[in-house]
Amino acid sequence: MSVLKALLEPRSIAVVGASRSPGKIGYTILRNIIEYGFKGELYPVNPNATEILGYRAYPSITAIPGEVDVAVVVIPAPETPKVIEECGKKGVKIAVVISSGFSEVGNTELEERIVKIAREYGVRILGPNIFGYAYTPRNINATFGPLEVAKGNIAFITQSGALGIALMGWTIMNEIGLSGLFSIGNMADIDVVELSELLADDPSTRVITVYLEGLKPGRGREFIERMSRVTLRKPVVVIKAGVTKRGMKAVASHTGSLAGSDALYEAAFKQAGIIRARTITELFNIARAFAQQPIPRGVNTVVITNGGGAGVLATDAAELNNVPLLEPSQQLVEKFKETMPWFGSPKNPVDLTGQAVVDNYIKALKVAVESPEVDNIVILYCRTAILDPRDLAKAIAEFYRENNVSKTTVIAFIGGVEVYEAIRYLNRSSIPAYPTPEEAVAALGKMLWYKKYLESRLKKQEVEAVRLALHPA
């Protein structure tokens, strides 16, 4: 078993530098571990305390009577070599080094020293210069970010601590569920590749997302080779920062990484089967689709809408994102015609008109789901006075649940407050919903790109095995 597995399934966690003072990082991390519900053994380490937050405190990690799988290190950088050595003597598997003051400020010698000590004892280091990590299936929140982390199937690896903490709150607000959240900082030891390989084996993770600033020099070929194996098992979506000259300089001063030519990263991502996002919103839009829907079996897509303009926007987006819109047979056109007023359009997009009510949508959905011509469905809704979006959302969710629909579906609802309530309801029901047609179609486009990538690398039955592994029937 990989030593890194202890990061996801620790039987015990020590917080070295645990504090009794609210507002201190050592206090917040300990409190988050306790209040998020970690079930294993927990050991605060502070030589000046005998008890912190109801737990017995120890003067050093070597004084702890039981075994320690993970040590979260929250002490000044100059003191870390001694603590890493103590972790080694104690048999700690993973040291999560929160402390800053290493290569990101030019202190590469100290960083190399702690890595050297760790390797002598077989200890692995996550960090330094990080905010910690969370793994929701085991109720672990060993961060100094917000206490709440919504549970789900998306893993997020971030090279930026502050951004990662901010996105913890952002994902809660947008109801994006995470399986894990990993701050990697300077990547002195454990890097984005190793974490991705770990998560490729994790049954609670369906899609891996990454905020990446850069790799260590000379790691490009290894990155491509190893990530190519990860992406054959799970989709990986990356947002790469430092794409401009000034951005590259900012990266170097932030985590000490090599940003490098954006064209080289672009080529590496394509070769490794990595999906690239350009914005944070796009990153999680794509991830939500992969987390909630199966990989498409085919490419033929139908758009069902109550607004002609929304249908046109979706049509443009489909062409721009390589989403093939189905040319329906005459038989299918006639079936769609029965779901709408006489002045509707039964072609693709299927325009139910602004007079559409729940019944029209459900009848059109039934036709699309039952038709062997249709592989993927895009549902659009523009706010009208005669159809409450919340009623439509509930009806769609119920239809998908009762009929066990397996065709890949994305939704866009356009409107005000009630529409956003409907979007949230659909997302809770595992049907990815977005506020614009472009976002919904773009997410589907990335799923189709990934399907094509798998088919270029795997046999047909192997592609189907990946589909079923990510979304069991």
Contents of the next structure:
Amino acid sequence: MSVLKALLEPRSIAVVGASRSPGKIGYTILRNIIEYGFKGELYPVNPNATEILGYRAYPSITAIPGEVDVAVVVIPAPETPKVIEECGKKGVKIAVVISSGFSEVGNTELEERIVKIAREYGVRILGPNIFGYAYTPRNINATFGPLEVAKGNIAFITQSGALGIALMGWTIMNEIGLSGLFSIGNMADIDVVELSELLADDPSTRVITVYLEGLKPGRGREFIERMSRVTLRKPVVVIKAGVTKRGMKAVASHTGSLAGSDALYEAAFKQAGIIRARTITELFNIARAFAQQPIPRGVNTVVITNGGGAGVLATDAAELNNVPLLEPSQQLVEKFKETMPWFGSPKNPVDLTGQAVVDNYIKALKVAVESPEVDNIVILYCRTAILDPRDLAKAIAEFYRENNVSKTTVIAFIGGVEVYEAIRYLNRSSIPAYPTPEEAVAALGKMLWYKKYLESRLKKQEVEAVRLALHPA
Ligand code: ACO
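Moving on from the form predicted alone, please list the structure of the form predicted in complex with acetyl coenzyme *A.
So here's everything in the complex, that chain up top.
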């Protein structure tokens, strides 16, 4: 077992600097680990306490009787070298160093010191300058972010702690489930590449998302080579921050990493098969599609809508995002015709008209799912008073579940408050739903790009193996 695997499956966690005072970071992390339901051994370490939050406290990590796999270190930076040395003596596998005050403020010497000590003992360091990590399959929330982390299949690696914390809340609101969340801060030791490799092996992760500010100098080639292997197993979606001149300066003072030229990163991502997102919304839109839907088998896409305008927007978006819209055969056109009023449009986009009710949608979906011409489906709905979006969402989810539909599908529901409820319902039912046609089609576009990328690097049966590994039939 690789040492890093202990991060995901620790038998025991120690919190060094577990505080007795509510409101302190060391208290919050210990409380989150307890309340999120970690099942292994838990050891608070604090020389001034005998018990914290109902757990026996130890004066030092070496005083703990059992083995310790992960030590979360939450003490002021100047005291960390001593604690890392103790971690080494204790045989700790991974030290998760929350403390700030290292290379991000020019204190590179202290950072190098803890890495050197850790290397001497074979301890690996996550951080420093991080908010911790979460791994939901094992009920681990070792962060000082919100307690609740929605469970799912998206892993998020972030160089920004604050952004990670904010996203924890956002993912819950939007019904986006995470397998793991890893704050990497200064990346003094464990970096984005190693974590991605770890997650490529993780059966609970279907897509890896990354907020990246920069890499360590001189690591570009290695990044491309190693990430190229990861992307042949799982999609990786990256948002790269610090693309403007001022943004680059901000990166230097945030995590101390090198933002570098945007064009270089763009080329590196392309070469490594990494999907680039330009905004946080896009990052998770794409991730959601990969987490919930299988990689497309083919490219031919059909749009089913109750609004002509939404259909036109989706058509434009398809053109702009390289999503080929199917030219349906006459036979297929005739079949679609039977699902709509006489004034509907059976071509692609299939316009069921504003008069459409649940029955029209389900009939049209049935035609699309059964047709060998159709590979992918985009379902659009504009709010009308004759069709409650929540009813439609329920019917679609039921149809997909009962028929075990494996054609890649994205949905856009456009409208008011009820639409938002319907979108959340669909997301919970593993069908990615968005508030605009453009977002839905753009997410599908990235899936098709990834499919093409895999096909350019792998044999046909290997692509199918990746597809099945991510979404078993
Ligand atoms: N071993 C074990 N326990 C110790 C040790 C030690 N060597 N030294 C101190 N402690 C105990 C203290 O007694 C205290 O417990 P108490 O509150 O019960 O008395 C506890 O550990 C914490 O020590 P403090 O000295 O009170 O430190 P404080 O909690 O104020 O700060 C911290 C520690 C949080 C690590 C701080 O130095 C720090 O780095 N803060 C920034 C963290 C951060 O923001 N990280 C990046 C996140 S990403 C983002 O952007 C959000």
